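The chain below stands alone, shown as structure tokens; this is the form predicted on its own.
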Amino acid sequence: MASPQVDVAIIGAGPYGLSIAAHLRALKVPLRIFGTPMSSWRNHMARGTSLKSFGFASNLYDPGSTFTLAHYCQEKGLPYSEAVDPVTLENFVAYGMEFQKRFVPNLEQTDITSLARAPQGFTLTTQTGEHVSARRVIIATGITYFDNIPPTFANLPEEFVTHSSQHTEVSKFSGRSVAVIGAGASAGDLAGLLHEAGANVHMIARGDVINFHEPPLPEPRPLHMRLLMPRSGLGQGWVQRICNDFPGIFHALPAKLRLHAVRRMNGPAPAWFVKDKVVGKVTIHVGTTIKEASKNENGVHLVLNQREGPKELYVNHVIAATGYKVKLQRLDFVDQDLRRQMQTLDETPVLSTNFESSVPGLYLVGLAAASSFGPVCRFACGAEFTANRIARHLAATT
């Protein structure tokens, strides 16, 4: 089954397809949107959790930003803080489904199987067998794809070993030994989750410290705070703030510079409120690394690096809170031939200064985008710059 060849499609409904969307709505451009919407925050986030960003930082984007977390709360009479208490995951996913409902009700709930190029354009394969022509193509499906594994456990089956993106939830570990393999937010997060759940905890990191990040400070701030560490959507401080306000700059800095500050800004760093359901609560490992891993009767042997020497450690699973890696392979619904046709840089898609590929027409946002506009990609507050700069690109060249 075939349909008429579409301006633009969008595969993906998060914080960037739907932002996308509702600019390119505005500006009548014709397309399609695929996806379930905010389907990374429904269904790789254990519930229970909070945003580790600020309410100010945690929005979807409009045009003029009329609909943005504030509102949302404000209009359900929901708790709301600009920079101080956290953000749950509840009301953030309950607002990123309100606001497809009133700026993109064409969503279509259905994934992509298959995207090829075609003699106009691309064309794309629905899961219900449908084909859709469309002349430009955005991937936007965030974190899908990119979970991270190390090595050491790729010969162990998924019933010993998984990644933290595939818990929603964490009950079904009572009672049971869990190794959380990670320093960051979901490494936190999970641990405190399980740690409550009953669970025995062991949270193993490779740092000599797990870098909680301290409270925020009561708004107002000091002036001489606000003005020496002003705050962004990455923190606090004029790198992030530089960082997180000009994406476009970053663009533009040297290829192997761009690489490394995307690789040691904004590193592992559990969320302040996360401290005090784990410290004392659950059994950390600083200073560590896995040497070995194999399956044993009960579970997972692991074999610990320590200062002090070898440890010996019997869980019965691991969950390896190790984050996402972009690589541009592993987009499998993309055609082969497609993906091979892209330029690449550290196996990440190089992207010009309005977020196309090297293959004419197709776009990458979001945290593959990274590499190219920096780390405010890997992050919702991103999908503000991104969506004005893409719509109007599309708009410009419709």
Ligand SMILES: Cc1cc2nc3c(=O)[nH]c(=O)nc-3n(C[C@H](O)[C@H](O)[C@H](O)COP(=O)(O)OP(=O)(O)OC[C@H]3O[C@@H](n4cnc5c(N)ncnc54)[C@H](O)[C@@H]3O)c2cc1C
Second form
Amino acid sequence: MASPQVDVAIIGAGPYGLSIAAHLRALKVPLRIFGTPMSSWRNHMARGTSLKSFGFASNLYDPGSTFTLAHYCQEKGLPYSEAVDPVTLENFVAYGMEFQKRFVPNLEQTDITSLARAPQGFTLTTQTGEHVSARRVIIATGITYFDNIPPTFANLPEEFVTHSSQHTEVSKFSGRSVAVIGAGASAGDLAGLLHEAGANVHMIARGDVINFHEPPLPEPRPLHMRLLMPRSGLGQGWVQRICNDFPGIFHALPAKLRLHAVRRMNGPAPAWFVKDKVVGKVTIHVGTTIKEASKNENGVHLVLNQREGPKELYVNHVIAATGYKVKLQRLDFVDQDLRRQMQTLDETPVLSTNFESSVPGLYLVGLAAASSFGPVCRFACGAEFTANRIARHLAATT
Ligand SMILES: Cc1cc2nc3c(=O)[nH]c(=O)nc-3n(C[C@H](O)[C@H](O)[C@H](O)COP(=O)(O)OP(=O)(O)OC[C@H]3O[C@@H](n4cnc5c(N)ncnc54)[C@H](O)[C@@H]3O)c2cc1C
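Given the form predicted on its own above, produce the structure of the same protein in the form predicted in complex with the ligand.
Shown next: the complete complex, the earlier chain at its head.
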């Protein structure tokens, strides 16, 4: 099956793909968009958890921001807090789904199985077998394809080691022992949920402490706090605020500095509201790395490296809550030649100030753009700048 060429094809229907589509539709740019809406949030995050980002920074974006999470909650009579109480995953997903219905009703709920170059642009193949011809393509596949499991676990079967993104619920671990590797939001969320589900949980972290976020101060914060530590979607502080508000300036920094900043900023830190669910409830091993992991008859035998010397631990299962690492080569639906043609920096795509890769007409947004535009691209709030910038550029070049 083949269809007439479309100007823009968007692959992915998370906060970035949907926000870009909403902007392009408003500018009357012909487009098709593919993917399962909000799928990372619905199918790859643990149910019953809450977002780390506050209400004001947990939005999808239409031009003029006429339908924010605050608007949605008001319409539905749901509780909403700008910057104090956490946003539940359930409410955020429901909001995202409503945003899609209102602003991107033309979403086609099928995955793209291949993307290749064609004489006049690109050819995409859908899961349903349609060949779509597009002049320009935006890859907005978010965190999908980039889940990171440390090589120490590479040889263990999935029965014994999984990534945190594979768990939306954890009741099957009741009565079993589980090692959660990591000290970030996913690790904290899962450790707390596993404990509540009746598992014997070991949380294993490289650092000497687990950096739980501090609980927010009641609003309005004192004036001196607002001046010294302005808030933004990236947290409190001037550096965070500048990176949040000016991703274009971040793009102008030298490449080495950008890579360093992206690695260092917003490091692993569970949310403040999971601290009580974890501390004193699960066994926490700090200052610990994994020396060896091997299969034994009941599960996994771990050799932990600690300051006091190596220590053995036997668990039924390991969950690697070890985050996401952008490697362009892992976008396996993108034709191998096309992946090779894209210029990279530390395995991440090099992007223009309009998110265009070195292959003309091919754009990447979201997490894949973080080494170009900074840490804001790792969060939903980065979709505002992205959607504005890319939509204006594409509309101006139709
Ligand atoms: C545990 C956890 C907690 C988080 N908490 C927060 C938070 O509190 N606040 C925050 O701002 N961010 C949070 N994040 C980061 C969050 O994932 C990103 O901000 C957000 O998802 C980025 O949106 P996106 O549209 O780029 O990608 P995604 O939300 O990952 O969406 C990608 C979309 O692409 C689609 N897709 C993938 N492959 C294909 C294909 N081949 N064809 C078609 N479609 C495809 C998927 O179906 C999906 O809908 C969290 C992440 C994790 C893992």
